[in-house]
Amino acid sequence: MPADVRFGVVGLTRGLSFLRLCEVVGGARVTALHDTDEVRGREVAAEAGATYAPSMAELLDSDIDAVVIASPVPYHSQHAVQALAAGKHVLSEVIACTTLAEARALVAAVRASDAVYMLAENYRYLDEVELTRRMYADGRFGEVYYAEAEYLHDCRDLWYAEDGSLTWRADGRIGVYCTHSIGPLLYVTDDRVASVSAVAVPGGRFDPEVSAPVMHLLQLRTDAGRTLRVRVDHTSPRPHQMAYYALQGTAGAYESWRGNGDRGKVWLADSHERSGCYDAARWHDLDDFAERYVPERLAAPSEAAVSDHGTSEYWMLPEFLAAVRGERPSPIDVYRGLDYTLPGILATESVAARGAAVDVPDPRGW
């Protein structure tokens, strides 16, 4: 394999930032692009010194080693299966797939290919998530028995195409977009969701033509017996909060920022005042622990914040490149990627069953 991993990018609305990311991280370059908007695709390719591929098949026939799948969500699994069949490594945007049938096809494609698959769940690479993970691994929270996450993002502007027609975001066909919430919780606790029960606020409140629910509320039970709560809301008019997390353990608690100047915060039994009925504990800055647990994050260069998600993709891409070079396993392989994705697919079944719990299969056993 050449010194630089040669990437083909599918979908420029999301994938365009990958061009800048490769320049900053190094060891990778984009050599081919495909987008259904041919005019824009050719313009971007010319500026990037890359080749424009008019179709997915032509992209896969080009001189590339790996594919970044940044196409609309309904096409993620289809494009991943095609790339794997062509022997191309895959870095797929979330979510991995939208149905159980797609999930099974994706697993089969990975098993039949020698190429690397990784789900690009960049929220797992947020600095605060990594700090919390390392503190959890050090036992600072004791036994964590409850965790929660919220992804609140007013995306109504993305419901409509330029001609006024509804996009895929408005029709509810992708299940619950929950990997940004569930992924970090499972990464921190090294757990897997065993069952999900969910309720939804029906759609149509802001546009009667939009069938997608206003929000979903998921209650999850894990293999380790933990209870997780996840709220996903892409509709409500409100300030964004797309990365809220909380942990509750026997020896500590954590909550991320909420906005209006708030900061990530912790209370730890081994470092702070007693928690009791009459001597109430108080929150302390999470950042106080950053120098001890994530010093390399504090030393990150300014250009690390190259993407729309802070430094997360700056830390994510090198791990994928290392997997492609055979230096380590894929950090979010197809099984872990489906651990993050399947609860959102099965949540729709639970909603249809009025909140009844639905088992989440372990794809390792397929």
Ligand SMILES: NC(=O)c1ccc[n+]([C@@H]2O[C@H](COP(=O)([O-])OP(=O)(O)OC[C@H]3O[C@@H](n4cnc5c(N)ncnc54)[C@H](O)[C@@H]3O)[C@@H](O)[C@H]2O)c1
Contents of the next structure:
Amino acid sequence: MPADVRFGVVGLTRGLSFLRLCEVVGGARVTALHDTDEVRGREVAAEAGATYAPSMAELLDSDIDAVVIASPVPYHSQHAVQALAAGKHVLSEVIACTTLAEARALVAAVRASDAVYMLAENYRYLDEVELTRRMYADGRFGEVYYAEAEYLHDCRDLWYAEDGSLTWRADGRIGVYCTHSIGPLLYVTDDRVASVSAVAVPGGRFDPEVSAPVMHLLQLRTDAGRTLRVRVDHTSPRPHQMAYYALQGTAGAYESWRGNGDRGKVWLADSHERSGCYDAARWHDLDDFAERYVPERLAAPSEAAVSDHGTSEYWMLPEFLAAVRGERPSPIDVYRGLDYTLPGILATESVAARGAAVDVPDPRGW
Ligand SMILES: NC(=O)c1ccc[n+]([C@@H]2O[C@H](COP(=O)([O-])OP(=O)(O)OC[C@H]3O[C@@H](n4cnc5c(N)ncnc54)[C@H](O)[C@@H]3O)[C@@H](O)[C@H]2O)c1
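Please could you give me the other form, the form predicted in complex with the ligand, since above is the form predicted alone?
Starting with the chain above, the whole complex follows.
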């Protein structure tokens, strides 16, 4: 293995941010690119000093160690399976797959390959998520029995291709894009979703042709008996909030910022005023705890905020590189990636069954 891990990137919209990420993180470089839009692919390759591969097969044949899969969601699992079969390590954009059959194929491909698979669930690497995880591990919230997440992102602009046809974001193929919400909650609590019941606001409200639901509301039970509530909404006209999380424990509570000047906030029984019927507990700045729990995050260089998602990808990529070098296991391997993804797939079944609870399989047993 050469000093730098050589990457091929597939999908050159989101995939472009990976080029800059490699420069900032180091130890990785992009040597080949593939996109079905050949004109764009050649243009980006020329700028990046990389080779353009006209097909996925040619990308996998080129001199690369690993592939970043940043193609549209419906292609993730097939591209990952192809890459693993070719012995290439995989860093796959979210969500991992869209059906149970795809999930099983992905597990089989990982088991049959020596290559590393990691789901690039970047929100799990957000500073606030890491901070609250460490505070929880230190007992500051007591036992967390309830948690919430919301991903609210008005993506209606992305429904239409240049020729007016509907894109993958609008045609209802991708189910529930839930990993940015469920991933961080499961990371903080070290838990797994056991069952999901879901309802949806049907599509067609803003454009009768768009079948993708306006939003999904998921209620989840975990293996450890926690209750989670997750709203995923790619449609509603309103300010974005893609990283809202809340924790409720026996000894504390946390809610992330809500916009309009709000900040991440906590109330902790061990440090703050009493909470009771006649004792009004109040919120305190989460940031007050950053120096103690995430000093390395405070010391990150300014270029660490390399994408629209804070410094999350700056912390994520080195973990993948370490796994590729054999220094540690993949932190979001295929099983953990499916723990984050499968609740969304089963949520679609629950919606069809008018909100009935549906069990979420543990892919480790497949
Ligand atoms: N983790 C994050 O924060 C984050 C942020 C943005 C996007 N994403 C993910 O990245 C992926 C891509 O999103 P996007 O917004 O760039 O999508 P997009 O539809 O805007 O662009 C996808 C690119 O892939 C190309 N493409 C389409 N089909 C292809 C195929 N079969 N093979 C190769 N290339 C193909 C298109 O020409 C286009 O350049 C999605 O899975 C999305 O969920 C993740």
